[in-house]
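Starting off, we have a lone chain in the form predicted alone, written out as structure tokens.
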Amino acid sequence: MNLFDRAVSLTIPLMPKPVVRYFSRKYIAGETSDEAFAVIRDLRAEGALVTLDILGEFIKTREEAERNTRDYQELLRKIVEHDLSETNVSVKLSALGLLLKDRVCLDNMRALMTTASEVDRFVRIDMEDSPCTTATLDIYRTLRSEFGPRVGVVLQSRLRRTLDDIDALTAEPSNFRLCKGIYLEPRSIAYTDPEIIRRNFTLSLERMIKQGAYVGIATHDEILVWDALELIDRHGLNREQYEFQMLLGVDEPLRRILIEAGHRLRVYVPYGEQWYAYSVRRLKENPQIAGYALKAIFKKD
């Protein structure tokens, strides 16, 4: 992180919403599911798969958590109604009550997973910052025992605990998304050197492959893509045993290269009324993104 990125991150939240929307529109599909479905149709025409995320996390009331749960249930049904095969959803547990007291989040996730089972869809549990990690993995274990391979989770190579988590979770069949992680965490629990984070990504991916997990390889770092391709070749994986994953609007040329080479690739498509809070939060969590965002304003579409 440099002083420019930090300065921009402090300035962006003070900008008018239309300005923030200008640079975010490439990365956020819109405010409604209809807008998101239009983006999905374009991605599917390109040969990509999709996972949908309804923006809105760190809610404060049970009512908000239950409303978000209903929104996800409705989204799953709409995916089926629109015949969007192999389209699934990703959900942050803090949007369904993870930070509230009692078992509200687990109850909401059970309701969501019941709907997913009814419509034959997969749900990915996103990973949030480190205070949420243990609780998130505990809920994943519970749901996996009840709903089997219909649920997956995310692990981050930034965290020092990740290799141990892989070993613990792969005692049963597992479905992971592996990413670097964007949250800036204390050095005591996370690697801070970019090269170590990268090396741990490759090490974690190989551990997952060796232990029979299905992995969504979530990266725009072409060095890590190269490492992943080498591991895929060395371990003789077929295209049904893994997939690449990328964020909407990020490194589209690399996305097309992988799809044209015959690899499954899934695009993470966020949408929702909370797009502004999501955009500002991401800038605060990782100021380096702010520098990219400002530069994007001056780039041609």
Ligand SMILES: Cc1cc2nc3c(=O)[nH]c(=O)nc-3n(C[C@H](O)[C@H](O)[C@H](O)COP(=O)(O)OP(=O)(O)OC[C@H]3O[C@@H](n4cnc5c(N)ncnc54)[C@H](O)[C@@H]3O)c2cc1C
Given for the second form:
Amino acid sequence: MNLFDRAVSLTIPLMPKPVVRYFSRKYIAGETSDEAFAVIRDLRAEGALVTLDILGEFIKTREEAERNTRDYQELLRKIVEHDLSETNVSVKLSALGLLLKDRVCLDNMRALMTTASEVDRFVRIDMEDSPCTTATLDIYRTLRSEFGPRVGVVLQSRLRRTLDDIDALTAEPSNFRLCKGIYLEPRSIAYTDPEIIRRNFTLSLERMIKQGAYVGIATHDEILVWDALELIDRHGLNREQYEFQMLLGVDEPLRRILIEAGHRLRVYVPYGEQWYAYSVRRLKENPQIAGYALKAIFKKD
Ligand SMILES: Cc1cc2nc3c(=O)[nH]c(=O)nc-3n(C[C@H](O)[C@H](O)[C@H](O)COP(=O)(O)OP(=O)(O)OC[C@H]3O[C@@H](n4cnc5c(N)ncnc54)[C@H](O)[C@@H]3O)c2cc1C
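The structure above corresponds to the form predicted alone; please give the structure of the form predicted together with this ligand next.
Expanding to the full complex; the earlier chain stays at the top.
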């Protein structure tokens, strides 16, 4: 962490709420689903697809996990009411009880997947920090066997285990999002050199393509976008076999370039009442992102 990142990291919790909101407004679609749907309409007019994330904080009780599950079920129904074809949801298993005892999370995910089946929608399981990785992949595997291609998961090129996870999971047809991974992890289990994380991204992407998986290529790193385009071309993929994915508010020019070139591109749209806690936690976890946000504020487009 450089000095600037460290300074930003220490300052974030001291910032007044409106300042944090200012930092995050470009990256968060609002507090309510109605605000999020307004953002979706604009994105769809631009030719982008969308995945919606309801922002949550760490939960402590079964009741909170069940409430979050109901919120996602309601969101899926609203997506259908708004007639938003191909719009899907992204969910963090900790919000549905992954870190609680018993089988709370699996039960909640089964309920969510049942709703997703009823309304014919796809659910992506986000990947959290390394203590969650094995449990998340176990639940993905179970749901995949019960609900088929309606569920997908995320793998992170930062983790040393990812190539093995690809090999293990692609024994069945698979749907991945590949990203670098936002959580800073210890060197014993993760690459810490940005160049190796990049190389492992490209290697993982090629492995996924070769094994016939559908891949959401989630990056704003233009070198990786270039690598992905080269792999798509070399392996002769058609546009239904992959999609690019980007976060709301990040590198919109690159987003337009990819859409105009005819690729499917999905924007990750987070919203919810928990925007404040989420923003502070994310900014503290990876202060580089606060750096991006600062640059976005002071830089003229
Ligand atoms: C659609 C999507 C879903 C994701 N899901 C997960 C997940 O489930 N689990 C997980 O651990 N991580 C997830 N991530 C985050 C990901 O792991 C990276 O931390 C993040 O995308 C930054 O990596 P990068 O590949 O864009 O490369 P970087 O080198 O970090 O970024 C490349 C350039 O993009 C810009 N940029 C990148 N991120 C931001 C930002 N947040 N704000 C402003 N500018 C930015 C910067 O200009 C930077 O120079 C997701 C990312 C995307 C795009």
